[in-house]
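What follows is one chain in C-alpha cells, specifically the form predicted alone.
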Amino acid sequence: MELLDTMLMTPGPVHLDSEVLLAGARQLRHHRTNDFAPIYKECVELLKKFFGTTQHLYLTTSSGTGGMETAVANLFNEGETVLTVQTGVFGVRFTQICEAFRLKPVVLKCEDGKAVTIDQIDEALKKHPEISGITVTFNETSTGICNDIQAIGNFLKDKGKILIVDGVSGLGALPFKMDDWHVDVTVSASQKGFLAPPGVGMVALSDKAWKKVETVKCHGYYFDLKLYKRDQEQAIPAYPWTPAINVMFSLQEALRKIDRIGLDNCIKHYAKLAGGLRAGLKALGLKLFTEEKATSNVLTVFYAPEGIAPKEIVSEMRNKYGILIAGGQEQFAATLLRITTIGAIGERDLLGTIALLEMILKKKGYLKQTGAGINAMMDYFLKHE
C-alpha cells in the first residue's frame, strides 16, 4: 500500500499543523515594502521573547548550520582560538566551521551520552588562556543531550569570553533565557522548536557580542550581520537580500500559535510526551543512550535491540506504517534510534508510534508479546494529565 503522507517523528524537521503549512501558500508580498515589513518585524519581536532577550536578533535565509556559520564569521578574526565543546555531531560541526574560517579550535570532546561539565570547561580555559570564545550545543539531537547552558553562562559571565550557543533544536521546546543566563550569541532555525518549515535561520547577540562584531571584518558578505542591522533599522524594516518569504508567512503563524498557547505550556507538553515515551521504551527493555540527568525532552535516543539494524526498523516504520523515526547519525548509525517528542504531535501520535514499534520488534523476534510499552505509556499519561 502506498501511503499518501508520513508522520514525522524525527527531531527536525518536525511534524507541522495544517494552519502553519497553509499560511505559506499565500500569494507573495514584495520584501521591500510595507506589505512585508510588519511580518518581518513581528517575527523578530516574538523570537526575542522566546529567546529570552531584549538585545539584537537577525534572521537569515538558511538552516541552523547557516546560523552557526553566521556566528563564527562575525565574531572572530582569523587565527583566534575558540573552545568547541563536542557532545555529539553538531558540536563537531562547530569545530568544522571554525576550521573553515581559519580559527584555532581547541576541542573538548565529551564522553558519548554525557553532557559537558563546568570542571571540563574550566580545565580547558586554564590550559589555553588564549581562548576568546566557546561554542556549546544546547540540545544535541544526535545524542539526546541537553547541556546546562545556565550553569555554563554563569561560570563564564566575568571571564571575558564570547559564549555561542547552538539552540537550533532546543529553543521553543526547552526553557531558555538568553539574557538571564549570560549567553552572548544564540543561533536557531525555523524547522524544529519553532514549528515552521525549514528556511529561516536566527542569530541573537548580546550588546557585548555586538561590540565584538564591530571589531571583526566578517568572513564573507551574505552573512555579514552589519548589513542585517543596517537594513533592519531602516524606516521600513527590511532584510538585506531576498528572504524566504513564504517560509516567513508560515513562521509568523507558528510563532503566533506558540504565543497564544504560551511557550511554558508548550514546554510542559513536550516534557509530558518525553516522560511517556521513555516509560514505554524502558518497559520494552530498550536501553536509553543518554545519561539521565542530561536527557533532553526534545527527543529520546536509545539502542536498537542487539542483532537488529536500526535502518531496518526505520525503513519498516516508514514504508509500511507511514511513521518516520530517525536512526543514529554518523558513528551512531549502526546502533541507535531516535524518536522526537516535539512538533504538532500529542499522546495519540506517540502511542501509535510505540504500538507499531512493538509490532515490528515482535516480528523480528525481540518481543515475545506486545503491549508492555503502550501500557506503560498510557499509565504515565494518565498519571500526568
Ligand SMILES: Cc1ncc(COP(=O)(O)O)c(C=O)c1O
Given for the second form:
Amino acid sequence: MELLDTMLMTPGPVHLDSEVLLAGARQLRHHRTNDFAPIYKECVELLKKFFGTTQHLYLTTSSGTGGMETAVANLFNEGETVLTVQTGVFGVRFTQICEAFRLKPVVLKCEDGKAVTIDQIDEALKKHPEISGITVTFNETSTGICNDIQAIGNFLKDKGKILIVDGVSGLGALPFKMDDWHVDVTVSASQKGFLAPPGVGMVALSDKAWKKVETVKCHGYYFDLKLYKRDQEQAIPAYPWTPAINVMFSLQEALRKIDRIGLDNCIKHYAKLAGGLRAGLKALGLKLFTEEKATSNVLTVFYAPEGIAPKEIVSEMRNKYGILIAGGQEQFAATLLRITTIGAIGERDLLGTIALLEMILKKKGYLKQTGAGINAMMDYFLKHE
Ligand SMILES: Cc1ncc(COP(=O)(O)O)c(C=O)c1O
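Please move on to the form predicted together with this ligand, as the form predicted alone is already shown.
Let us now look at the entire complex, which starts with that chain.
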C-alpha cells in the first residue's frame, strides 16, 4: 500500500525512532576536532557500559561483518587453528573469514535449531589441542538461537584460548557481561540492539586479547587495531580514518536513550514482546524452529504452514500492509519465517503484525477463523503488564 512507509519487523536493521534519525540529519562536525571528539568518546564509553567491559573498545566504519573481519585479522596469524562454532548462517561467516585470512578453521556444526553445548566444545578442543581461538555467535539471527556465552566463557577461562563472540544482533537486546563472562573479543554493530542506522561496527577486546594483538601482524591495513588504539589515545581522541560521522550522531542519541530508559528495562521490554509473539504463533498452531531452552528474545523463528511459501507471506505483508518481516536465510529460505521483537517497537506493533499475519493465513486457507493468535498475545501482554 503506497500510502504507508514500511515498518521494519526484521531482525536488523530494526525500526528506529525519529529522534535518532533526525540526530543524524545535523550538519557535520569535523572528526579531528574537539567538536566531534566528545561524541566519539561518549559513544565508546556508553558502549563499554552496555558490553559489560572496562577494557578496550574500538569503532569501525563498517557493518557487523567488518567488525568480525577486524577481530580475525588482528587476533590470529596465518596458519593458526580456530574453532568456528556454527549454529546458523553467521557462524558459517566466521569460518569463511578465517579461510579468507588463511587460518585453519575447525568447524563445529550444531544440529539445526540447537545451541552449542560445552561437551561439544570440549570434545573439539581435545581432538585439536592446537586450537588457539574459538568463534561463537551469541544471538544467531538466522535461527533464533541464543548460545550460552556465560557457560562457554567460564569453561574456557583458564585454557589459554581466545574467545571471540559475534554479538551483532544480541548486544543491547539480551543480557551480556563481557568481562564477567571471560569473553576476549566481542563484536557488534549499530543497527540492531543499539537502535541506530547501520554504519558503525564495534570491537571490544580484553587485556589478554590485546596482548595477542600486539604479537600479530594484522592482515590488511584499514582494520589494523593498533592504529585505532594509537589514535584513540591522542589528546583529541580520534578515529584513524574519516568515520561515519552522521551515523555516530544517531548512535549517540540512541545510546543516550537506552541509558535513560536503562538497558535492563529495554531487555525486559523485548522479553515481553518475544513472549507475546511466541504465545500468539503457538495459538495459531505454527511450529517454532528453535529449541525452547536456547530461544532468543531478539527474534522468533517459525515454520510457514505447509504448502505456503514463506516469501508469499513476506511479500503480502510488505506490499499490502506495509510491514516487513523476514524469510529464512539460505538453506532455510523455503521453510522459515522470522519476526523481530527488538527496535523502537512495542505491543501495538506486534499486535498489528500478528493480526495481519492471521488475515493472510485465512486468505490462504490455513486458518478457518482469525483471532486465536491476537487473543493469546493480548492475554500474554495483560498478564505481563
Ligand atoms: C549475528 C549476526 N552476525 C553478523 C551479522 C552481519 O552483520 P552485517 O550485516 O551488519 O555485516 C549479522 C547481520 O544480520 C548478524 O545478525
